[in-house]
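Below, in structure tokens: the form predicted alone, a single chain.
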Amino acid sequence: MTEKTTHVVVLGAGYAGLMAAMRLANKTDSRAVAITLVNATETFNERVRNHQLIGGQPLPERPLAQILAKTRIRFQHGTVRALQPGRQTVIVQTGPDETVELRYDDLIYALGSHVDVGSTPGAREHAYTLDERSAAALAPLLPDLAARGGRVLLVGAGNTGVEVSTELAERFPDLRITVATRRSFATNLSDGAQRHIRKAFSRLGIALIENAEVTRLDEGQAMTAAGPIPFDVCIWVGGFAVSDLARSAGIRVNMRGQILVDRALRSLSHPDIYAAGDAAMPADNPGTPIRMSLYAAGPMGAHVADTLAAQFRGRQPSPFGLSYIAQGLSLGRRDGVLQFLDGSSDTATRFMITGRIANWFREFFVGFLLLTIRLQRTMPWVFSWPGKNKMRGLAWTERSTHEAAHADG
């Protein structure tokens, strides 16, 4: 008697999904276990990186195909389009009059976020984002526009906006660069983090306007309270957004549509449905507070690998948990801030460190993710992470009144 082969399909091959399939694909059985990875590009995009593309810096390609090769992994390249998690199917378009369906024993949702330009009439279209096809289209026109000392507007000003426009002003010192924010940036620094931050505003010639909601985008201008804010080009960092795939699939979800998951970070409505990264959310605390972010995207997708893994062998799985060490951000090429925070509020501390080694460092960790995803075809435990066992005393089929206060569908 022959037994069934169970069939995982990951959705997404960001920093959480691809770090889902490769490790899950070493945990377990090849004559058991199936995995099918869907991604809607062929490469590997460093998210993280990209104000460094629209810098006009050349980033190394990624193909899948190198990163999966020697592992069992099978890549489906396309766009998903639609969930029935009734079926245990992902309609999936791989062309432009085709689609193909696959059918999944348990599925992981990785498929991320983007910049949230939907709440803001107008930005659509007329802003550019950081998402990877307006980040390329944007490169290549910002030379001329510096040549002829065009103006830039950038609207948000958290961590990306501080590094988009950092990079921008040190590569193209012409260009007339304005941050706009509708409080003030950087808040989940500390003072002296955003006294650095500030100097290097004023030494490259950044100009800062706080409390000043952008209402909506006109061509050539930003509508505030205060008045328009013209520009030439406009790059809008205000926030991300998620599919709302799994609000359509009947999936239970939180206000900003994304997935419930519990200490395993299995679906609340959907035990077959894992989520993991950006699209997730924890609806008990695992031990700090989780945001979007390639901090809790790389240890979420291999706790997901972990969970399933445990479950195939019919033990017990642990349940998730993570602690924040520090936050770099990079001001240019040369220049950086590494904030430490406390491990359980996800809130900075006084210790920092700045400049050109604070800038390695997040270099260093930003690689150092990549090399860990890249070594789970072999080694899975070289990647740990902290607080990976602090609600361990903790049962992970636990539920709370929080995911009751926060779901909407």
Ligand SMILES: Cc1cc2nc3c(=O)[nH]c(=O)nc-3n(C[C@H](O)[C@H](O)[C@H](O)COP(=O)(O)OP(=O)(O)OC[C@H]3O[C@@H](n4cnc5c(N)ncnc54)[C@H](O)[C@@H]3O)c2cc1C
The other form holds:
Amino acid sequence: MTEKTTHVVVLGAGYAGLMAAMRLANKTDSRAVAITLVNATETFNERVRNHQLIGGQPLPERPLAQILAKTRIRFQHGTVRALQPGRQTVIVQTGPDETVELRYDDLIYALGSHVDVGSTPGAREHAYTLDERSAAALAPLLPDLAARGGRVLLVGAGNTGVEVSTELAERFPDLRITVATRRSFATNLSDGAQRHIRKAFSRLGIALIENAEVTRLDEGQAMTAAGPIPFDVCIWVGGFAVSDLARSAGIRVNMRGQILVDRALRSLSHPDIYAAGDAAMPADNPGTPIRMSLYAAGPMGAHVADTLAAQFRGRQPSPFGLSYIAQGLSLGRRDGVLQFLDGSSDTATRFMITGRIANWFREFFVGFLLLTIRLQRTMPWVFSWPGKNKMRGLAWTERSTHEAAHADG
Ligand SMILES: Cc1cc2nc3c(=O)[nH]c(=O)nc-3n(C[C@H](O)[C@H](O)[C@H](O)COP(=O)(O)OP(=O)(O)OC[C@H]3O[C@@H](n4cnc5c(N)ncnc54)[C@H](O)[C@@H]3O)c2cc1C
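Return one more block: the form predicted together with the named molecule, after the form predicted alone shown previously.
Expanding to the full complex; the earlier chain stays at the top.
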């Protein structure tokens, strides 16, 4: 008797999708489960290093074919254009006039996020972003701009704005760099960490304009209530947004468009769809607020794989849990901040490390996660995460009335 093969299609080969595909391939039987991984590019983009790309530092090429070698994962290069949950298919554009239709029994949605340039008029037309293509297009322009003492304006001073501005200022001391932010600056960090970053800004000659909301971007200037800020190059770092594909397909999403998932990371509206990484949001508290981050994407990708592997074996999945320990910010290549966090609230504690060692910790974590993704091929147990078991004992599907009522917020 031949058993039916289950087709799992994974959308997105970022940290979450790649982790999910690699782990699932190891944890399931090749005769019972076929896995297809779809991605818009043929290389893995280490998104957390895109600011280094802008700074002109060549990043190692990471062909997905090489990462997936010796696994049974089939790679489909192409851009996902539509989901048809009723027919259990996705439409993938594979060439200028070519599409393929992929059928699935289970779908893992891990399409990540992109820099949000849709919320402010002119941002899409007049600003570069940290998305891979835009970062690569900007990189060759900066040496010339620096040579003539050009002005770079960064809009946004969250962690990413801090990382990009310091990277550029260190790499191109002749650039005149201004960071404009809607609110105060680095408010998610402790006072000590904020002080350290302010010192780094003044050492690197970065001008900081706080409480200045950019309401429109025109060619060469950003409009704020206090007047225009002129620039030669503008880099938009104001927050991430997700694709509209899930919402358009009728999958239940929150206001940002992230797929709402239960404790097993399974869609609240479509039980054959799972989601992980920036494109997903647990409807039930997993023990800490989830923010779009590499820190959460890896564990979510791994958990989706564990959920599916358990279900294929006829076992109950376990509920997803997470605790934050610390977050690392680079301030150029020689300085950084490692901010320790309260595991359950994701808020800054007063403990932190600064300087080269903090930079090294961030590098180590980023490199370690990629290494553990590669190692999923043979040793899935090398990857675990803080708070993995903290929700154990809770039902993975049932939801409290209170949580259900607040899920869409
Ligand atoms: C400069 C920078 C620095 C950062 N630093 C940190 C940090 O220090 N710590 C931290 O925790 N987080 C950091 N982040 C955030 C982190 O990069 C993201 O949260 C993380 O990459 C999310 O992982 P993901 O797998 O969900 O999505 P992504 O990494 O965005 O991967 C999504 C994948 O899906 C593919 N894709 C998207 N749409 C389609 C489509 N329609 N069809 C086919 N493929 C598609 C993309 O090509 C990509 O490969 C940083 C981000 C940036 C930009």
